[in-house]
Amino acid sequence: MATRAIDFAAWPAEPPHLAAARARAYAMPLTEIDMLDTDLWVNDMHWPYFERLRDESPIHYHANGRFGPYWSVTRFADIMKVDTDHARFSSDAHLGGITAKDMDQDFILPMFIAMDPPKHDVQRKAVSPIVSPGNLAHLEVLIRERAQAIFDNLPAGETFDWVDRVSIELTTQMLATLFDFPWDDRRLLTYWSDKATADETVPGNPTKAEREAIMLECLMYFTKLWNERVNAPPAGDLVSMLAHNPATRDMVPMEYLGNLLLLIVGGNDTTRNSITGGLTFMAANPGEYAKLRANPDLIESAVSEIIRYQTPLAHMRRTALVEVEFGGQTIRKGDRVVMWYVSGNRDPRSVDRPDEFIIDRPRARQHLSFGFGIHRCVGNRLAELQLKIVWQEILKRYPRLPEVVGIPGRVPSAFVKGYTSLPVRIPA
């Protein structure tokens, strides 16, 4: 059966599923809005709920969330205040960690993003050389060679899955390089990343016990790599950096696993889902692709706009260390506070015309997708570099953009805002 490109121009101003979601979002009592409901995310229906929260309850308490009571912070400026106030809002894994769902008390995975200063600072510094300007210059050549090989081997005139053939493959190859991971096993990195962030309450996902067993398999594999590299001279890969740095060489196994998963997920999800999102957004906004073809110097700005528009990690969580008066609300000590980056990036108080995809947007890098303050994504420049190269290579090859020929599959998660599949076809 022949497939046809989706005619985005023929869609109504607001797709029917969003119009229905808007009606529900404004009909229900505010107290019943739970942004952790995975149905909102797998069906891309969260937008009107955030719109209402930003306008009517920007510091919103939900007493009966899926994982317990929590506060939602939905405006750009408020999120920045929480994200930069590590003295009152903690990331510590032992207090719950960085996601709305608490870390399991019998399977706590300390990692430097889920630590407060000073331990956070020294562990983050241990791996930061991997994204130094000098190393990025070296990686740029490698990324380009691999991107060219991936695009040169895509089929023309037939439908394939962009997520698998492009987004996953490029990012997994990059991860394998950063870890100096055995090449033929590199898809294990994607597998572990997906299982580490999978919501165990969603049917079809691993149970808690299954997920923990998979994570321990990851630890066993990487323990072998650690033992090899701790007994070898220091090298430039992440395992060697962790094994030889005084701040990390004495980590207990679960802390090693925690930092591995942080680096795997961080190196996988942001870039992978922005590669897929970028094609989706350009297909839905052909005028922006025409603009990019007419002026390739807009690529860096376009990359930032893609990352803002996608927001590949929908939220980060903090735990209040003290009672805080914030936005007219009293946040109690021990309360979980969820910063909705995805909402802040669509806040019209801070972003002009936020629901529009505009590749030459002024101050395009002023978005929340990488976080702010001491926990700002350590690999943000590497993510931007990979996306820049992807779009440079697309421009070289495709006067007409690869066609989206089906509805994207979305991850059923309120944390990872990503794609499971995207059927596309390159015009023959």
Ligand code: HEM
Contents of the next structure:
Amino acid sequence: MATRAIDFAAWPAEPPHLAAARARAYAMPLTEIDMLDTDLWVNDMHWPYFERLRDESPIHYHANGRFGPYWSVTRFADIMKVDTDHARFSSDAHLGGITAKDMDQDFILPMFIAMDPPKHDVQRKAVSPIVSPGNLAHLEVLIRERAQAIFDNLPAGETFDWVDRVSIELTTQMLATLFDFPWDDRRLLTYWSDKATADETVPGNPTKAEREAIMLECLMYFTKLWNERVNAPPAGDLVSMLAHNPATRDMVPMEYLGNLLLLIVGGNDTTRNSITGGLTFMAANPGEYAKLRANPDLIESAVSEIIRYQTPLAHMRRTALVEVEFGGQTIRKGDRVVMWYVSGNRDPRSVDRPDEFIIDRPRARQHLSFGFGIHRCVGNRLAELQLKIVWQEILKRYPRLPEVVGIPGRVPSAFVKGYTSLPVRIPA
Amino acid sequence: MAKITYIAADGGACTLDVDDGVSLMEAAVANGVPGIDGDCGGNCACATCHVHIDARWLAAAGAKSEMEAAMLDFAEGVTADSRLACQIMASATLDGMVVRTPLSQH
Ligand code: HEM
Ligand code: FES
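Please supply the coordinates for the form predicted in complex with this ligand, as a counterpart to the form predicted alone shown previously.
Shown next: the complete complex, the earlier chain at its head.
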């Protein structure tokens, strides 16, 4: 593994892999583009394709998608329209759910992210107290202590994997805290989260049957916790909250599993990948880290900018409940509609200098990464809190940013936009 | 134009001259009024512009749309006088209105 820091400043304005992708993106017929092709994601080459779609075909029909035909919505303002129109664009699992790939209809995990009102509303309200301002203030103390221990134990002068040692460890500890999960088993949460979203068509990932078996293991484990807690007095952890709340205490097992996985996945990959992304962005933009050091009050807008720039969930999908005329196109009842947050966040029609990472951007909070409308991320304040703590602890410790000494590994997914590894060295 | 007074959670008040047709969220964000975020830019899609309307002005503020009610349903600390500031546009009839902003948006 290389141990020399990458000299980002010496990179040309557009890295070579993107120049090649751009040539291909503009040479191929529009009808052949499939944004769900995992190669585009694992190689970080989706950017020019989205640029072309935004300019030439902002509401675009892909007749030959990997998971069937779908529409791509790529401009910020259009995404906002779909996201806020839950009466015509459904999240319902039985119609396919919230990712471009339909949920398996023979293994539906009912979770409120993939429900429409009124059931969505009831369950969302049952879960949201876990991230109430009062609970967050309590969590902040725990998260900070644990983050400090993680940073204090990082090696200096030696290359290590930031994803594993920092991003995964921090988010896993946070989740274990939310669930009051047995501490020594906490990496099971990471394992379940990774497997739940693993695309079975990618070599090396579990098959559908294997994945379902793993999910049932998760259910068994949590059923044990439920049984312990349903008979104990109500406590502040999520399992206890679900077991005691009238809106959720009669859930059938699959519904329990669905809502658990929703919180495990929702709270895990996304924050993890923002922690890793943040380091790569600061490393590539040393001037921005210098700004943050000079003025730590910028931390909140820096956190929003990291989340915009990363866009940890590249898309969310809806299914049209009726025929909709939209942007000159006719979306038919039953069509899949994919809102590409990752593209909207780089749309120059709505974001000034969208491809630049600018930590003191005016109105940095106005990004699409958390979605909008009734499904807007429940955990957004918790995610921001974690990132704020990470950057406060980094600022305290490192006058020179930890060095990124290799290329990040990327997740082969058009949904979870993230990293598998990032070699880093803290100057000795 | 309308004079709108925003009272922060700590009691600090600030009065703005808001042009007709400009939302109370937009005016607050543009002038750095504390306690209002406006993450969705006024699309009634984030509920981070939640304010409490002074009782005397509640009727003048008008009725909530279905979407506003749905978004408020998930906001923190909602009461009968809660509104989303991006859905209230300034006009002469609101001149003198008083709204209270929460400690922070959630
Ligand atoms: C940077 C981190 C995060 C990002 C980018 C993110 C992104 C999102 C997005 C885009 C949605 C909207 C789904 C839709 O419209 O269909 C969502 C919903 C959700 N997120 Fe997050 N999330 C993050 C962190 C978290 C955390 C930490 C938690 C757990 C506490 C969480 C729990 C949820 C839940 C439960 C929903 C479903 C809300 C609903 O359907 O009403 N998320 N998230
Ligand atoms: S600014 Fe988003 S709801 Fe008002």
